[in-house]
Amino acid sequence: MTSSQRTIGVGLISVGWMGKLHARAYSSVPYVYPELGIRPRLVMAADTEASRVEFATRVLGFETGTTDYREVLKNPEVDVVSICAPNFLHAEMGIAAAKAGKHFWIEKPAGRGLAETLAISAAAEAAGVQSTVGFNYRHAPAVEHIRTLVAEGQLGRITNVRASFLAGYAAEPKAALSWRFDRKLSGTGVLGDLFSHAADLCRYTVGEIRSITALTSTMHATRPKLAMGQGTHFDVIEGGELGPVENEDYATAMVRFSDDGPGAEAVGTIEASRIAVGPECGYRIEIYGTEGSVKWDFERMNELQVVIGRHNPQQGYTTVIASPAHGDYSRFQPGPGNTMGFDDLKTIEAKKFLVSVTGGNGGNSTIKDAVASAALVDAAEKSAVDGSWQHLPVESGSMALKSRG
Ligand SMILES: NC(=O)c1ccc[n+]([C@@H]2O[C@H](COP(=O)([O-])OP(=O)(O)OC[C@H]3O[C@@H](n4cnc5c(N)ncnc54)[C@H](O)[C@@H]3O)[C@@H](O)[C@H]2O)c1
């Protein structure tokens, strides 16, 4: 190891889908960003399911494992911690991590609602630790290009935005009743799960949202139970014992953007579903302006549909493929057409987090972005009860575009 290299001790809490992915992302950072000299050291992993702890040490490469996450926070060799547990544990773990002086990378939604997210944010601020939130779709090179086009004014004044995050993981009525459907364990349903991502993408590309009205619905009232720490929420279970679905399958909202920045006077819609038949991960954002528009769909992550110019003789969309000109694409592939994938977005997120931890400007999302997204989710939930418009105090998240004017 050269003197310019810095070893960062990593703790992982929960070894489910996201936990495994965080571990891989940390391990990829030295290969993808060698010039940073950051060497993550996988120190300790925790999960209440013993077989997953064993997986973390045997396969992922953690030096030690435990079934009690507090051991991770007590470990002096751990500098940063990934919190990848189900939502109901985020506040407890995020606050404990901050109090233990550990910088944390926490999965979205950070907490079961605004109050819990604010509590995590306050703890991080009091402890002076860095935070990053799992808003991974921000890092897609095509999304970074959208952000640039909007900021440069190439789309003109933004008129309207359509964000629709339509997933099919629960389209099958016998799809497993994982913790995601239990209000105590998850909080909201698709609002926290997918709407939170869509709200963040709107904020990241266009700007803050100041008012919202929403509708929600639940299509499937019961589903077959799945024990914690077993399988995934994509599992379909035949003949299992049924339990109640306690939160919404679908949500839709109308929004009005803030008064300043590129989205001043813009309006839009945000829609999210976990029961869509057709789109599996159809996470789309369309942004329309007075001079042009863009359309992106995560299912075709490396493509962007763009129109610029009202008097363009080539009417209609041009397909722009993600290339080394966009975001961190060149770190993964040398030329356009060699596509990137979901896991690569997490590697970018790990890099941004670790840069912030080493005192640099990582350009990372922070717990304040989670607060802004949670405020929108909370407002949507309230509005869905009585049809009211909810007006938000525009919190400035770290990547909000308020100052771009
Ligand atoms: N950013 C994204 O795109 C994205 C995608 C999927 C999930 N998520 C988020 O990541 C989080 C985890 O989701 P997942 O799909 O990985 O869940 P998962 O069900 O695959 O894994 C959850 C893990 O937590 C463990 N666990 C439960 N109680 C625990 C405790 N007390 N201590 C330690 N571990 C415990 C379980 O045993 C399980 O291994 C959620 O908040 C979810 O919303 C984010």
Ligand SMILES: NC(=O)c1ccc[n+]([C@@H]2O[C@H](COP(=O)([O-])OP(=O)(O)OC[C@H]3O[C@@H](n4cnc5c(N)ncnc54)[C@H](O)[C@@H]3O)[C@@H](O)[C@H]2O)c1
Second form
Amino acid sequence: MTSSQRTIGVGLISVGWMGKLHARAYSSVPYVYPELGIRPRLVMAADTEASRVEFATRVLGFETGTTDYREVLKNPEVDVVSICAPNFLHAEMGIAAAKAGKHFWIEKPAGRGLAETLAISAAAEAAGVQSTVGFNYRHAPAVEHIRTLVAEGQLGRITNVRASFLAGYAAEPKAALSWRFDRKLSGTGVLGDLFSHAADLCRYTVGEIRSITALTSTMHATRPKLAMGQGTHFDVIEGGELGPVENEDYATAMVRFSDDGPGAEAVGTIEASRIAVGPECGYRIEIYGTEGSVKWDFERMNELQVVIGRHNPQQGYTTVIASPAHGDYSRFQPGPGNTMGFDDLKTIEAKKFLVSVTGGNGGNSTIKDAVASAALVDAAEKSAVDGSWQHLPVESGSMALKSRG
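Now show me the form predicted alone, since the one above was the form predicted together with the named molecule.
Just the single chain follows, nothing else.
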């Protein structure tokens, strides 16, 4: 260990799929970014299920575990904490982490609505702690390249944007009625789950959104009940007792961007579904400008469709393969065509978080970005009631674009 090496104690709350990804991401940082001199130390993991706690210590490498997350926050050797629990616990845990003086990395949606998200943000600001929110799709090298093209003005003036996050994880009507369909536990449905990601991509690549009108629908009004803590929404239950689905399956919106930056006065659409048959992770963004356009699809994460130049004799899109010239690609692969995956995006997210914790400019999404996303979701919900246009105060999140053109 060099004299400049800094060890950061890590705590984890909830050892599910995402918690495991966070643990792996922390462990990967010294190998992927050795020059940072940051060495995460997996100190303590918490989960209400004892078998998961045992997995965290035996397999993931945490030094100790507990079934009470408060013990993680009390541990003086924990500097940062990852909050990967279900939505209804995020506000309680995020506020508690801030009050305990722990920097936190929290999955989205940070709160079940705007009020809870604002409360987490206020606690973080009062405590002076750093935060990161799991808007992982913005870290894809192709998306980083889109952001650069837009900011440098290579697409000209942005005219319109299309973002659609279509998935089929709830397409099966007999899929279990998990906490995700319970408004008290989850808050919104696809608005908080996928629409928020699409909105964040729009903000990250183009700029802030100033007004929105939306509609929502719930196609599967009932689902078979599932005991809390048993199984997931992927479980198919035949002949079970039915319960009501309390939040939306589908949402779509028209938006207007702010009058500042390269996306000034642009318009767009944002669409999200959890019941689409066909797309599994059909998460897409298209950006059109007066001099060109780009298209990206997460199912082909390492490719980007680009056309630049209205008078280009080679009309049509060029497929650009992600390469060491784009984002953090070179940290994972030596040359074009060697693909990256979802887990790599979480490693980039961990790096950005830890850089911010150690006093650097990590370029990470923060709880302020979660507030901006929650404000859009809140406005979309209000609009869906009566079809009105909702206007948002345009306050920049942590990564507002400034034109370089």
